[in-house]
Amino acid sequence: MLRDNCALVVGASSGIGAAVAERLAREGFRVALVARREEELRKVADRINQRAGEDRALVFAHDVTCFDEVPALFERIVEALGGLSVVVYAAGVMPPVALDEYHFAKDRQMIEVNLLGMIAWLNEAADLFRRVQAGVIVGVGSVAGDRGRAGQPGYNTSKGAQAIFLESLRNRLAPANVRVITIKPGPVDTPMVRHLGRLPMMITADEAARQIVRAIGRSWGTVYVPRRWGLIMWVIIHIPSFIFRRLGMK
C-alpha cells in the first residue's frame, strides 16, 4: 500500500523545481528532493519543513547522469516517503552556445541532463504507476521544443525529445489511470536562462510552480505556461518552414 501525497521532485535545488516542490508541501505533500548539488537542497529542504512546522522534506543527492543509480535510489525515496503519487522531473541545464558556435560537449551535457536523466527517472516512476493503477508523472519541457530555431540546437532537440517520449508514456499508461503531463513554459526566470537577460513575457519560478501544481491536480497532456503560449506556439508550428527560417527567430 502506498500512502498517498507523496511526491519525489527531480531537479529541486533551484528555479522551477525548487518552487514547485515548495508548493507540493504547502498543498500538504511530503517532499522527496533531488538534485546534485546537496547543499542547495539542504536550503530548500530547511524552508519547506520550517513553514511546515515537521520534516515534510527529505533530501536526496544525486547527479542525473548517474543513470545506474536511479533504480537502486528510486526504490530508497518510496521506500522514505511511505508511498508515492506524483513525479516531477524539473533538471535542465542550458549552457550558452553562440550562433558561430558547434559545442558537441555543451548538447552532450543538454542531451544527458534533460532528455536521458528524465528518462531514466520516468521510467521508474511508470513502471510503479502501472503496477499500483494510479499517479501522476509530470515532465517540465519548453516551448523552445516545438521548433528548429537557429538558437540552441541541442537544448531544442533535448525539449522536442522530451515530448514525443512524454507522449508515449501517456498512451502507454493511459490504460492503467496514470497521468502524463508534459509541461511547455515560455521564458522563467530562472538561475538556466539569467544569460539571456530579460525576455519577453517572461514569468517567475514561482507563478510557474503556481500553474503546474495546478495541473497536477486536474490536467493531462500538454500544459502550457502561461496558457498564452498554447495559441503563440499553435501560430509558430504552423509556419512553413521556408518562412519560418527567414525570420531567422532564435
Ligand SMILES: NC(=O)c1ccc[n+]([C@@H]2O[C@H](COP(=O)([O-])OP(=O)(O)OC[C@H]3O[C@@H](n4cnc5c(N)ncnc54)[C@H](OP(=O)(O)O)[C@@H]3O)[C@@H](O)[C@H]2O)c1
Given for the second form:
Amino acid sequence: MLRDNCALVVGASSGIGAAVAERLAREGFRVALVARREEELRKVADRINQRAGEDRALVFAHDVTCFDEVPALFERIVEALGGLSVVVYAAGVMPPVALDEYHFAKDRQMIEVNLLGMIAWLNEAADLFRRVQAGVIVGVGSVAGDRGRAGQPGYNTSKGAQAIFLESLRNRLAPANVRVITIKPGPVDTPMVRHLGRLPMMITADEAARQIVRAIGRSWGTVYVPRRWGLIMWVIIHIPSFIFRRLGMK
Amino acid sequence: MDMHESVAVPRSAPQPAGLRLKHIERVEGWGMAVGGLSHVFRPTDAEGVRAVFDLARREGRSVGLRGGGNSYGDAAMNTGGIVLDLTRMDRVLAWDPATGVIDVEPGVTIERLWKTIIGDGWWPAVVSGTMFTTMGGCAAMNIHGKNNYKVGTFGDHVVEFDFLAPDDGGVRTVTRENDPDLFHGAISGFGMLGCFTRLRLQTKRVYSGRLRVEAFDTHSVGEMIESFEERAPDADYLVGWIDCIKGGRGLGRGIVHRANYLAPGEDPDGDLTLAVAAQGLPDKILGLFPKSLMHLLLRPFCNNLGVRLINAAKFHAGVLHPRSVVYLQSHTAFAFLLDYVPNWKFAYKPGGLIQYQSFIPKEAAESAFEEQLRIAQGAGLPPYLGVFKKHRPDPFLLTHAVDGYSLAFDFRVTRRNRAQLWHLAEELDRVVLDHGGRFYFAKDATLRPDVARAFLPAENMRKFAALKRRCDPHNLLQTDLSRRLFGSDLAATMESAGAR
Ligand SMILES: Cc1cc2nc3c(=O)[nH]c(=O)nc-3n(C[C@H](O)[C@H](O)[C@H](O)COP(=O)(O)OP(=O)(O)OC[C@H]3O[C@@H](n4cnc5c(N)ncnc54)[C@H](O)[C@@H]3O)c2cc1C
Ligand SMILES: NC(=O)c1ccc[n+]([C@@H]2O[C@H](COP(=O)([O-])OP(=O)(O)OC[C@H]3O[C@@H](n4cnc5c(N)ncnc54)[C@H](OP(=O)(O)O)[C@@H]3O)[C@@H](O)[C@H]2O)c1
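Could you drop in the structure for the form predicted together with the ligand? We only have the form predicted on its own so far.
What follows is the entire complex, opening with the chain shown before.
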C-alpha cells in the first residue's frame, strides 16, 4: 500500500538539502524534491536521474510559507512517490543582520521558513507515520540554536524552537516506532553562508549529507554534524551567561 | 418483526469520498506479531457502514470488519484493503433494568456494558478475559467465558440483532426464529457474512458485586480435569492455570479457581458492592507503583528463566496461603485479571505474542494436552501462560466449543524463534486433529488452510458457504485470516471442503 525507500526533502534545491537528496537517491530511495526555485530543483533531479538511469527524483515547486498548500501537496507527493519512509526538512534562510539592526521582516521570514514551514510539513509527516507506525523524520537545525547570541536573535530563536519542536515530536512518536532526528550542523559550505567567508571547521555539503544519511539509518535524538560539535556545544551551553556575554560570540 | 423488514437508518452520514492517504493506518493483531497497512474507516451509524461497502465496491477493494481489535492474530486485519472499524458505533440504545435486556450498537465494549448494568443488579452473561472487546466482535467470534460449560457462549445470550450484509437487502432484524440459519451463522461467522449494527442481549441477574472464590492446587492435567468435573455441577465459574514450563513429574501442575455468585441476601453490602466504583481496579500496585509502568517491571521476566521463577512462586505460594481459604472478589477482579496491568502485552515487545488455543473432547483432553506440553517443552519453546477452561457444544455454525476442555498457550514471538514457533504450532495442530479437536479463529495466527478445512464439520461448512453466497456473493468481506485459511472465495473453498 505504501512503498518503502521513498523520501521527501524540503529545501532540496541547494546546499545541504540537495546533497541529502542526492545521497538518498544513491542509496536507492525515490525522492521528492521541494523548494521554490523549480529550475534549481530540476538540475538536482537531472543529476540524480542521470546517475540512477531512471526517474528516481520528482520535482515540486513550493514556497514553505504557503502553509495552507502543505496538506494537499503532501498527499500528492506521497501518491506520486508511491509511499514515504523518510522526510527531511532542510529549508532555511539566514539573511545578513547587522549587530545594531532590528528588522522584523527578516526575523519573521526566518521564523516562517525555518520554523513554521517545518511545523507545517512535519505535522503532515508525523500524522502519517504515527498511523502507519513507521518512518524517520529529520529536521535540520543548527548549533546556532543552542545559545542566544548577540549576532542572530531571529535565526537563533528559529533554530532553538526547531529543536524543541523536534524533541516534542520525538517524544510523541517514539511509541509509534517513528524516529525523529534533530541534525545540528556546524558551518557547512553552502550558498547560505557564502557571505560570511570561510568559517572555522567548515565542511562540505556532501560531507554533511553523508553524516545525515548515516543518522537516518540508525540514530535517535540529536546528532551534531560533524560529531565534534557535540562536545564543543556541550561546553558552550554550560558557560554561564555573564561570561558568555563577554566572549563576543556571534 | 417480519423476516425481511428493514430498519430505518438515518441517511445523514457523510459519504467517504474515496480512498485517501489520511485513511491509511497500520492495523495489528492484538498480539502485535502480525500487522499491515489498510484504509481505515470509522462510521458512526449503519448508513456509514453501507457507505463504506459502496466505496469498497467502487474501488474494487475488500472490507474487513473490526471491533476492539482484541483478536490475537489476523482475524480483524485486512492488509491492503479496507478496515471498517466499528468502535465509534458505541451507543447503548435501550436498557431495561426490570428484565436485564439491553440493546447496544456493535462498538459497545464489555466495559461499557457492565458499567451500564451493574448498578441495577445485572452482569453480562458471558465475558472475555479482557473488558475491551466489543459486542460485534464478541458475537462474530461467539466468545466464551470461564462459565462456558454452564451457560454456553456469547451467542446463547443474544436475543436478536440487526444485520447489514453487503448483498442481502438493507439492515434487517434477525432472530433465532425468523432466520435460524443466519442467526447461527452470523454469530461465530467471524465477520464474513455482514455487520452487526445492533444487538439485543439478555444479561444475568446478580445480587452482589462480589463472587465467592476458592483455589485448588492440581498436580497434573488429569487432576485438573478431575477437579473441574467434580466441581462443575455447582460452580458458576471455573478456570485453571497451568505451569507450562514445568516438565517431568510436575508436568501439567496448576491451580484451579472456582467462583460462585452470591445468593440474594448473602452479601450484607450487596448494594454497595454493586456500585461501579466498588468494581474499580486500583491504579497502583501495592499502593506505590503506577500500573501504567508495570509492563516495564514484567519485561525482565519475559523469558524462559523469568517465567520459570514466576510460575514456581505462583504455584508454591499455596504453601504460604493455604488454598482452601474462600474469599470474596469483585466481578471485575475475577473476570478481567488481565486488564489489571494495562498494556501487559508490551512486555512481549518487540516481537509480540501469539496465543494458541485448542479445544479437545473430554475423553481425549488429558492425553492431548499432555502431549502438547511435552512437544512445546521439547522444542525449547514453553508457553509463558497456560489457561484451562471447560466448554460445552453450542448450535453456532463455526463455533470452537466442544464438549470438553481447552488449553490456551501464550507464546512469545521473537525474530529468531518465529519460524520455529510456526513449525511448533503445526505439530500442535496435528495433536488436535488426532484427538478430534477444534480451533478458535479469535486466537489464531498460525493455522494452515488444510487444518482449518479439516477441523470444521463438513455439514457446517456447506451451510456457511450457502450463507456466504446469499449475504456476500462477491466476497466483499474478507480478512487476512479468511484469506489465509479459505482463500479469497470462501464459499467455494468451504463448499469443496464440505463435499469431502
Ligand atoms: C487479553 C484477552 C483475553 C481474551 N479472553 C477471551 C476469553 O476469555 N474468551 C474468548 O472467547 N475470547 C477471549 N479473547 C478473544 C476476544 O474475546 C475475541 O477476539 C473477540 O472477538 C474480540 O472482540 P473485538 O471487539 O476486539 O473484535 P475484533 O478482534 O476486532 O474482531 C473479531 C472478529 O469480529 C468481527 N467483527 C467485529 N465487529 C463486527 C461486527 N460489528 N459485525 C460483524 N463482525 C464483526 C471481525 O471481522 C473479526 O473477525 C481475549 C482476547 C484478549 C486480548
Ligand atoms: N550552511 C550552514 O553553515 C548551516 C549550518 C547549520 C545549519 N544550517 C541549516 O541547514 C539548512 C539548509 O541550509 P543550507 O546551508 O543548505 O542553505 P541553502 O543552500 O541556502 O539552502 C536552503 C534551502 O532552503 C530552501 N528555501 C529557502 N526558503 C524557502 C522557502 N520560502 N520555501 C521553500 N524552500 C525554501 C532553498 O530553496 P529555494 O531558495 O529554491 O526556495 C534551499 O533549497 C538550513 O535550515 C540552515 O539553517 C546551515
